[in-house]
Structures are given as C-alpha cells and as structure tokens.
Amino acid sequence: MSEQPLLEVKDLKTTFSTETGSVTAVDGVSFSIDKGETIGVVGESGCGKSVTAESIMRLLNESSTKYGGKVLLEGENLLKLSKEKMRDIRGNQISMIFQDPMTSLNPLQTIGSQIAEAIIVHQKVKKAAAYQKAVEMLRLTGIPAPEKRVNEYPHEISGGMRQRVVIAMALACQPKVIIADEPTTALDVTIQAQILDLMNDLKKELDMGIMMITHDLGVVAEVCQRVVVMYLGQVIEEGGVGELFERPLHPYTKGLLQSIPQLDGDRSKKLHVITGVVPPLTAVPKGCRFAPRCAFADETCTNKAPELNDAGNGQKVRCWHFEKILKEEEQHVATV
C-alpha cells in the first residue's frame, strides 16, 4: 500500500456569490502532493492558480464562498475543520508565501516582531525565545547580520531580503507545507534563482512538500518533479516535469511550451503566442473550456466538456483528440 499523500486536494470546488449571481473559479481541481515533494502549478493569469491555493488555506472571505470537495492535509479535510481549529493550522502546519513582500509585511512593525508573532501563537513560547528564533530563521535563510535585521523595518532592507523574510515567517513554525504564489517574480535574475535555490534546500532539510504556483516554466523545469497545468478554474494536464516537458498532451499546454523563447533556431521568427484570451467566468464554453481557443477543436470539443483521463506515462490529460494530435505530430517528424 502506498504511503499516504501530505497533501491531498479532491474534486475542489470554490464557488462566490456575487450581485450577478453564482461564479466558480475552481471547479473540480483534483492533485497531491508527497513529502520532499514540489509540484509546479501553472497557467495564465485568470486560470484559478492563486483561487486554489487561497481555497487550500481558506484565506477568502466565506460569508460569500462556497466550498466544495476535500482538502486533505495528512488525512484530515481542512475544509470542515472550524475556523478556531484552522487558525492554528494555517501558518503552523501549512503557510503560504505571497508574490509581493511589501504587502505580506507590516510597515510598522519591526521584522522580528512579525516572525516572532507566529511562533508565539502557534508554540506558546516566551517573546525572548521566539526573538531567538527569529533570528535563527533569517540565519537559516541566508540574511547577513540576522542579530541587526530583526530590529529593523521592511523598508530598511532591499527587495531580496524582503522575499527572504517572507520565507523565514513561513517556515518559522517548520510547517508541512508550502504554498508559495509567484514568490519570486518581482526579483532579479540572480536573486530569483538564490531563493529558488533556498527553498529547495529548505525542503530537503525539513521534508516539506511545497506547492509553486508560477508563470515561469523554466522555474518549473528547475525546481519541480510534477506539473499541474490550470486553465479556467479546472486541471486540464498534469504529469512529471521530464514527462510533460518532452511530450506534452494538451493544446495549452503545447502552446505555453512554444512560447518559451529559445537560445537556438531562428531567432528572428516572432514568438509563438495562444489566441484569444481566458474567457470571463460568467461566459464559461459550454464544452471544453480552450475550444474557442483550439486549432484543433471540432463539434465535440464545442459542445460536450471532456474528463480528465489517464493518459499513461504518468499523465493525466482533458482532451478528447490528445491521441490522435500526438500521433500526427509523431508522424511529422518521423517524416523530417
């Protein structure tokens, strides 16, 4: 018998009321994920990313949404916990890291003080053992001179280091899981590649399982062992990176692919883009959701929504002409 998942997410569905009515932004989003494990979450801004990762930590304002499905942390459905009980997991057992760090971080408070406040909620210690703590966390994500950096402000310290605060608020606690939402995009180059390169060691030191939702397939093809391609709240393709990367089964996902500039070839063709934008939730296609997209779309996909089915080699895929689309590209470079 396998092992059981650290994080098991079930037929999701979040679903808000708004003046015009019911919208789902996450609708049926199904995947796990293991200990020491980190899977890659991506697709265009509008495709439920980040829905789905507020949904998992409850963070969204539920006198207006609505919840469907399980979300499973080791065994137990997060979903009907009470909102007292899931205080104490969230940030404890599962913490999320945010896309900007300026709005993750108080102005007026010191950046001790903030780390300091979830140790001593979640592991009711002393403020001058959680200060000490503080530190060691910046010690560990790599902050020079941690002794000096709790007594200052964010806005004392550079962009990079504020990332690296976010990082050591998230793990102060050592929870389970990460969640970490774009958490290097506003960085540079070298700085996003430092971070990418913490987190990795982070896990492997603390067996977490981190969940990376990003636009940057190269962040992806770096850090990730599995892929979870999204598009209009639902999970369209998912599979190992090395699988994905080298056969990918979906339409959208051949087409982000594509767009990824290349080192090699001719550089002076225009990038590959997908036509068309994400629809609107209110205007969700009555069959597949990429068909007004598709250069393979047809009847079927127009009128009846396909399952997302086992397509071997570890993949999962929502298509109804993966196959055949595969085998005439196949076939193409055989002929080559």
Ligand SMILES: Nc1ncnc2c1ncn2[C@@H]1O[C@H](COP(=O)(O)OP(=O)(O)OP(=O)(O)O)[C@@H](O)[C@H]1O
The other form holds:
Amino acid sequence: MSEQPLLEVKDLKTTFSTETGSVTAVDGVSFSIDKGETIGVVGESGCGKSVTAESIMRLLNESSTKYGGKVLLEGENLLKLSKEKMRDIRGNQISMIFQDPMTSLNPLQTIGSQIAEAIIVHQKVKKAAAYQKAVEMLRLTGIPAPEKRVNEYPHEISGGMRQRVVIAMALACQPKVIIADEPTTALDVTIQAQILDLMNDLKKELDMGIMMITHDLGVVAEVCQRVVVMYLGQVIEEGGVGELFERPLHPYTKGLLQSIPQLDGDRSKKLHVITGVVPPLTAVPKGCRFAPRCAFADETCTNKAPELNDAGNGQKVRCWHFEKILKEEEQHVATV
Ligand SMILES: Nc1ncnc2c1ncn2[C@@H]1O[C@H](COP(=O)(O)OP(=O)(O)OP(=O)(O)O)[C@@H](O)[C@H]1O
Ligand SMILES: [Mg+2]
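Now that we've seen the form predicted alone, could you pull up the form predicted in complex with the ligand?
What follows is the whole complex; the chain from before opens it.
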C-alpha cells in the first residue's frame, strides 16, 4: 500500500450564499500533496484558486459558506474540526502566504514581535525564546542582520524583504504544509526568483508540502513537481510538470501554454490567446464548462459534462476529445 498523502483534497465543494442566490465557486476539486512536493495550481482569474486555498484553511465566513467533500491533513478531515481545533492547526500545521505581504503584517508592530507572537500562540515558549526563534527564522529566509531587523516596522523594509518576513512567520511553527497564493506576483522579477529559490530550499530542508497558486507557468516550471489546471471551479487537467508541458491534453491547457511569451521565438508573432471570457458562476454551461470557448467543441461537449479521466503518463484530463485531438496533432506534425 502506498503511503498516505500529506494533504488530500477530495471532491471539495465550496458554495457561497449571496443576495442573488447561491454560487458554487469550487465544484468537486480533488488533488493531493506529498511530503517534500510542490504542486502548482494554475488557471485564469476567477477560476477558484484562492477559494480552494481559503477552503482548505477554512478562512471563509462560515455563516455564508457551505463546504462539501474532505480536506484530509494526514488523514484528519479539517472540514469537520471545531473552530477552536482549526485555529490551533492554522499557522501551526498548515500556513498560508498571501500575494500582498501587508495582508499578513501589522504595520504598527515590529517584525520581531509579530513572528514571536505567532510562535507564542502555538508553542508553549517564553517571550525571550520566541524572539530568539524569530531571529533564527529571519536568518533562515536570508534576511541580513536579522537581530537588527526584529526591531524594525514593516514600512521600514522593502517589498521583497517583507515577503521574506511573511515566509519566516509562516514557517515559524514548522508547518507540514504551506499554501502560497501568488506569493511573488507583487515583486519584481529578480526578487521573485530569489523568493522562489528560498521557498525551494526551505521545502527541501523542512520536508514540507507546498501548494503554489500562480498565474505564471514559468513559476510552475521552476518550482513545481506536479500541476493542477483549474477552470471555472473544476480541475480540468493534472499531471507531472514535465509531462504536462511536453504533452498538454486539454485545449485550455494548450491555450495557457501558448500564451507564454517565448524569448527565443519569433516575437513579432501574435501570442495565441484563449478566445472569449470565463462565464459567470451564475451561468455555468451544462456540458463541458470550456465548450463555449473551445475550437473542438461539438454537440457532445455542449450537452454532457466530461469527467476527469486518467490519460496515462500520470496525467488526468476532463475532455471528451483529447485522444482525437492528440491524433490529429500527431498527423499534422508528420505531414509538415
Ligand atoms: N465570498 C464570496 N461570495 C461569492 N462569490 C465569491 C466569494 N469569493 C469568491 N467568489 C467568487 O468565486 C470565484 C472564484 O474566485 P477566486 O478568488 O477563487 O478566483 P482566483 O482563481 O483566485 O482568481 P485570481 O487569479 O484573480 O486570484 C469568482 O467568481 C469569485 O467572484
Ligand atoms: Mg486568487
């Protein structure tokens, strides 16, 4: 029997009740993360990446949100825990890093006291020991002169340094899983590369599992081992990074990959972009959700919703015609 995954999301469904009725933003999402593994979650804006993360962390307002399915952390279903128990797990066993570091930082409190506070809340240590640990965590994230930095306020340091502080805070209790929602989007490219390297090193050192939410397939190629592609609240493709980049199966994934600018390619050529827009959650197509934007869609696609099926090679895809499309592409390559 294979080992149980570190984090297993099973058929997750998140429904919001709104003034105009209920909408299901995450609809039957499943994936798992092993120890020491980074899994990328990609998809256009509004496809449910953040809601998936916030559901795993149970950060959504529970009076207007209904969860279905399971979120198993080492076999324990987080969706069934009491609020108190969940508070204990959040930040301690599973932490989240947001796009804007100021979401997590208090502008009125020194960096050191914020990290120390996170440590004191979860671990029964004295203030002095927690400060010591805060300095250690800052050093681990590559911040120069951490013993000086602990006394500074968030506005006194740069954006890249702030994101390092947030990472130090997220790591302070040595969580098993880190969920990073666009952690480098707000940073410039060189700082972005440094932060990604840092997360990679820390993951290896601490043997964590990371869920990396990103718009940027370049980031996926750099730091992830597997990738989940989401569209309108569902997983439409999943696979190893090498396999998925080499042989994308879903027309949507192909569109995403073709939208990456090629530095060495013909840059005068217009980038392929996926036509149309994502429909609103109040008008989810009844067949394949991508059908209205898909060049290959036929009657089956508009009428019947495909399942996420095994496609060999460790890949899964939610498309009626992926085999046919692959065959056509192979023939096309053979005749060119
Ligand atoms: N509290 C809420 N009530 C109702 N709908 C919501 C709520 N929060 C999110 N949504 C809707 O859920 C859908 C998914 O949103 P989500 O923020 O997860 O997208 P995303 O993939 O993270 O997009 P982005 O790349 O822009 O961050 C969107 O249509 C959004 O409008
Ligand atoms: Mg988001």
